[in-house]
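The form predicted alone is given below as one chain in structure tokens.
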Amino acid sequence: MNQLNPRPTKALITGGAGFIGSHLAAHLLEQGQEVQVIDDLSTGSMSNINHLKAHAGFGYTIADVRDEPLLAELVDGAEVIYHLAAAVGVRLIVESPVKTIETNVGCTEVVLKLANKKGKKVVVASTSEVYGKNEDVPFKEDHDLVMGPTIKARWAYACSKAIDEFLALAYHRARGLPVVVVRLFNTVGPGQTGRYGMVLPTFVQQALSGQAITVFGDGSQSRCFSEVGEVVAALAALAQSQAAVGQVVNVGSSQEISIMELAQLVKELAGSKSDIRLVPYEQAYAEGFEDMPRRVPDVTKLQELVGTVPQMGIADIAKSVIRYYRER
């Protein structure tokens, strides 16, 4: 493991009104740092940070982070930036191409150039979907991003993401600009919400009310998904770590399960009856969607750079989802 940097004291967190972003300023909260977050509420929540309100340490501002002398206010207050504001889930990313495309590529561009300004440290939130239809498995951070055609809006996403990286990697490469880049795998947990998508709580939600579990696809496609504490923690510890920047990590779990064994495993941890039922792509998004069989993270480089990784199991996440919808 490489030797961590003092810890920051003043964080400001982009997108922190959202799932990650507001388990990563309760994190940040509980180091005894100081955390302001941007968000405008797109698709975050002010559920999410209201239990974080009483905290002295804590701030939020309400608006969106391409407005450029607010942001530079609060970058000028902090001493590093988590750069989370995105566009997510593949529901709105289908839905929305060009508010994806221009949510993604433009924060990020306003983000880095306040950022090198003042010089500022920021981890920037990728995601696995920039891997593509790479079939290399499990996927290291040198292999080949492989897209589909641009006239299929799914791979919006992940090409708006990429452009972020490669930004975000000129910025440092050219002017120096202390950055991480971390692509983050099928992040889950209590407080996520499945209305862009997601599929863990999507199950939970229909298995408690008794509907059918419905799984797109055949369901033999499989996924790795990390626990949102512990994703945050390793964000937190990547900031600290001058051999991060200037790197591309994975950050997640290398556990897999098919989604059909998670529709599965849903259903028997919540004690349900409701049936679980195929829904072909085409009807649940567009004709000609086009989905990964695999997404697996080889995380050695994080791993190497903060001397841990992800390791709850899936079943016992999926524990906490339920629980969570059970008690609201």
Ligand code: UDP
The other form holds:
Amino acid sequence: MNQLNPRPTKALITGGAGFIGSHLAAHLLEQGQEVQVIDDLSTGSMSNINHLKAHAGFGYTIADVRDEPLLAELVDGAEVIYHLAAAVGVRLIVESPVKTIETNVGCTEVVLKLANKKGKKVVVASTSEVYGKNEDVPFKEDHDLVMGPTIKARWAYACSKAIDEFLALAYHRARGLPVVVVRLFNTVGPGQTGRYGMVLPTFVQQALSGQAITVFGDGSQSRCFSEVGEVVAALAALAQSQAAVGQVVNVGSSQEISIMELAQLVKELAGSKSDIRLVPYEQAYAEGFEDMPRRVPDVTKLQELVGTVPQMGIADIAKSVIRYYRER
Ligand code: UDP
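Next block, the form predicted in complex with this ligand, ref. the form predicted alone:
Now the complete complex, all chains and molecules, led by this one.
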């Protein structure tokens, strides 16, 4: 049986103007919770939260999470903190390595320190990137993390998020702070921008504009895509689960698709005449870039903790993203 806490009613979302954070804000507001968002708009955008502003239970602050006096006040007013503020997207990570490490580690340090002072629960967003080059799919939360060398910028992201996980779990073990670490797998849906290199919005925009759909490598690499609404519902449910405290939990879908199949699917669903073009990795990213051939979550733990896992198939998700871009 799932043990549920009394439902928290006041949430703080760091990175709440981002793609996942803004969907989480909308979900919590729908549940009748009060939601405060802090975001520096580095990759987030006001357009993600403009529609929430009219809601009486919603508030937002545009600032860096590392503004400690400000964050302390926001933490004070919250019952649960969803820490989503981070440098995201492979392109950004390769292009801005210093910012990636400083943001990911620095923000988490401040959030955990202040939450610990007040004994507030923290849901820390981590990433499937931490499994690195492990090829032993599906990935279980206690599997080894297999990182590449420090000379390859991509691994800075995985390592910075692994440090976040270590720090959160250390606060839990050593200081009793209630934390839940969630490893998010490829999360997609309406509202996601292709600006930071994410594949589905990129393919949809290419297909709708008649540009070539750019498949990196030979397209045989695969991913499991989950729909953002289902992902944020899982985060909200995990925040209420007493059994999830102190745990690392994969959040994603186990339905796998190759990137070439994804390109073909998007082209077909969009009724597009775009060519599908193979782009060598060296051209797409920096020299020596390493991509993961497969990334599949084991979602047994999520199922046990909250009684459900993301279900929506990639065709339905792609249709909703195509609709979103058509309407813009
Ligand atoms: N990808 C691609 N074309 C693009 C963008 C991404 O083929 O225009 C590939 C990328 O190399 C990776 C997969 O799609 O194999 C997923 O990329 P994304 O950046 O969305 O997420 P990742 O799984 O790398 O974090």
